[in-house]
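There is one chain below, alone, in structure tokens, taken in the form predicted alone.
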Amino acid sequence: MKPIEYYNKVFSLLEDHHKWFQQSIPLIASENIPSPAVREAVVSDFGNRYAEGFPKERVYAGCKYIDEVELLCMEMMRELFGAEYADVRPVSGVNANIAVYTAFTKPYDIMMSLSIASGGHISFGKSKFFGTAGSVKNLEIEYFPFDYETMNIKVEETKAKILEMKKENKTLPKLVMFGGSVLPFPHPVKELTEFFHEHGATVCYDAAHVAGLVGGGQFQDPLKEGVDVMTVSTHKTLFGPQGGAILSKAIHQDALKKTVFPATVSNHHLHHVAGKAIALAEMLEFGKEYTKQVVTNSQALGQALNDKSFNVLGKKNGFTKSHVLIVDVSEIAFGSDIEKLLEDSNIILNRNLLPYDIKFGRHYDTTGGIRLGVQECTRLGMKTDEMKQIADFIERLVIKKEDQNKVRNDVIEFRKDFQKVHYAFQTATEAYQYLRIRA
């Protein structure tokens, strides 16, 4: 193609994507829709500038207004999470985790976390799985004992594992990571943090998925429950642009400042810092109402899917207390097959490993589960009646095997009533409207 043809093709694909999402049901648990105000901040000139270092301590000139925005962003982050220290420079949740690993561990130290199959994030992973902790920081990983039925960490078994390691003179964990990428229920932070501190570990909580729920008062508060540091993503239940942040007690701020810059971040995507600041203002104003509806919607969708004979995990405890649901579809098809079927019908979710998949020889391409998150649908104004409708669409496709074209058309019709961002100061621009800046 000629350069102008490449140019036009890219813009055409961008517009096609926006049109598709205007007509789809977004259920990816790690995504959200930012407000028009956040989008405006992200396209500002901040995205063309550099500001290495901490506000008022830069190694670049031209940061007069950038510093003020970043200081406001940090102030709001501390207020939202009740933290003594907040660093908004990490460019992702993984980047925030790497900074924490750098601050509190040395190569070949032991870290305890969830396995990926049990809900741990790939950034917790062993080197043989190309996980970040093992591959980038050379950490050795010990897994939490995990209860499949309650979808949570086993407290007494965890203590017994540490005591057995101590008895055998094995190296104990220097860092413990609660949280993860599948977090339907609060982790036993209060029950285990003091124990880990007594055995020489620093305790971190990866709140990438539940940060908005924590800030909105709808999930456990890890910092109040005793963890030393918490990492977050800013674009999941916290509805900002893609990015990360670190929150901690003041005692750790000097170490964390240096392991963010210069250790793990150079220029830190200043337009996204501006977007984070706008999203935090929205969360402080609307977060309690929004996150309460997220949890209500998630539980309603779990119940509706269960009523339609889907095997929703965590049933014993009400399916979920967060935004996320895990459904075992192994008796129907691989999770990847369900993912593709639904995507072709404008319902967007993803396959997900089940805690027991590896035992049955299933892996990432052949998962037994799917993962659903309701945070984006909630931001579009959907409530419990719409969750029942979504469950109905999924049942029609997966169980009743209805014609995909018919269901897709019904999904498109359903979505017509949900085109604006809710829980924001200004919402005139539609959620997925393509904003053309070119002449």
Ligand SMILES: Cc1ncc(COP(=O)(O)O)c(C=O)c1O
Second form
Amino acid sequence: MKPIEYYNKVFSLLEDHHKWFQQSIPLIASENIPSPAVREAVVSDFGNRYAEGFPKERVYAGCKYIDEVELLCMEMMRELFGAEYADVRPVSGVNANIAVYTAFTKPYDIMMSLSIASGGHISFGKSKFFGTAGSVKNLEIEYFPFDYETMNIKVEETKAKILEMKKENKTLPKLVMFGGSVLPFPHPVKELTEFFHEHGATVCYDAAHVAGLVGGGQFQDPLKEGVDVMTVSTHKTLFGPQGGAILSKAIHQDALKKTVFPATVSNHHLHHVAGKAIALAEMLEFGKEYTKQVVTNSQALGQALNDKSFNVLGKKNGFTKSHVLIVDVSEIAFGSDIEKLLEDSNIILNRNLLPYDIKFGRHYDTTGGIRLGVQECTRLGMKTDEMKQIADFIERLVIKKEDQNKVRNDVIEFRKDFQKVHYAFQTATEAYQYLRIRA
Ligand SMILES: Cc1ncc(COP(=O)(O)O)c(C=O)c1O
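Can you switch from the form predicted alone and show the form predicted together with the ligand instead?
Next comes the full complex, and the chain you just saw is listed first.
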């Protein structure tokens, strides 16, 4: 291709993507739609500047407005999470986790976390799976004992595991990581944090997924429940631009400040700091109402899918108390097949390992599960009636095997009414409107 052809092709693909999302039902649990206001902040000149270091302690000139914005962003982060310290520089959730590992562990220390099949994230993983904790920080990983039925950490078994390690004179975990990528129910932070502290561990909570819900007061409050530090992504249930942040008690501020810069972040993405600040203002104003609706919607979608004979996990406890649902589809097809079928019909979600998939020889390409998150649909203004309609579309495709073109057309029609970002300050710009700046 000639340069101008590459140039035009890329823009045309971007516009195609926007159009596709305007016509689709977005159910990926780790994504969201930022407001047009956040998108405006992200295209500002902040994205072309350097500001290594802390506000007012930079190693670059030209930062006077950048410093003001970053300080406001930190202030709102502290307010939203009731935290004594907030660092908004990590450029992603994984980056925030690496900064925490660097602050609180040494190579070959042990970290306790969820396995990936049980809902842990690859950043908690062992080196043999190229997990970040193992392969980047040389941590050894011990898994939390996990209960499939309640989809949660087993409290007594966890204590027993630590006491057994102690009895056998084994090295105990230096760091404990609660939270994860499939987090339908609050983790037993209150029940276990003191125990871990007594046994010499620092306790972190990875709230990458549930940060918005925590900030909106609709999920557990890990810092209040006693953890030392909490990491977040800023773009999942928290509806900012892609990025990360760390919240902690004041006593950890000095350690974390240095393990963010210079240890693990050079220049942080300043346009995203501006976008985070705008999203935080929106969360402080609208977060309670938004997160309440997120949880109402996810429970409604869980019930509707269950009513259509889908095996939604966590049934005993109402399917979910967060934005996420896990459905065992192993009796119908692989999760990957269903992911593709739905994607071709403009319903976008992803396959997911079930806690017991490994036991049945299933792996990432042949999962028994799918994962659905309702936060983005909620931001588009959908409520419980729309959750029932979404369950209906999924049933028509997966169980009734209806013609895909017909269902896709119905999805496109359904989506026409949901083109605005809700829970944001007023704007005329539509949610997925392509913003053209070039001539
Ligand atoms: C629990 C958890 N931690 C960390 C991350 C990584 O976040 P990021 O993509 O912001 O690096 C994810 C991503 O989904 C996650 O689920």
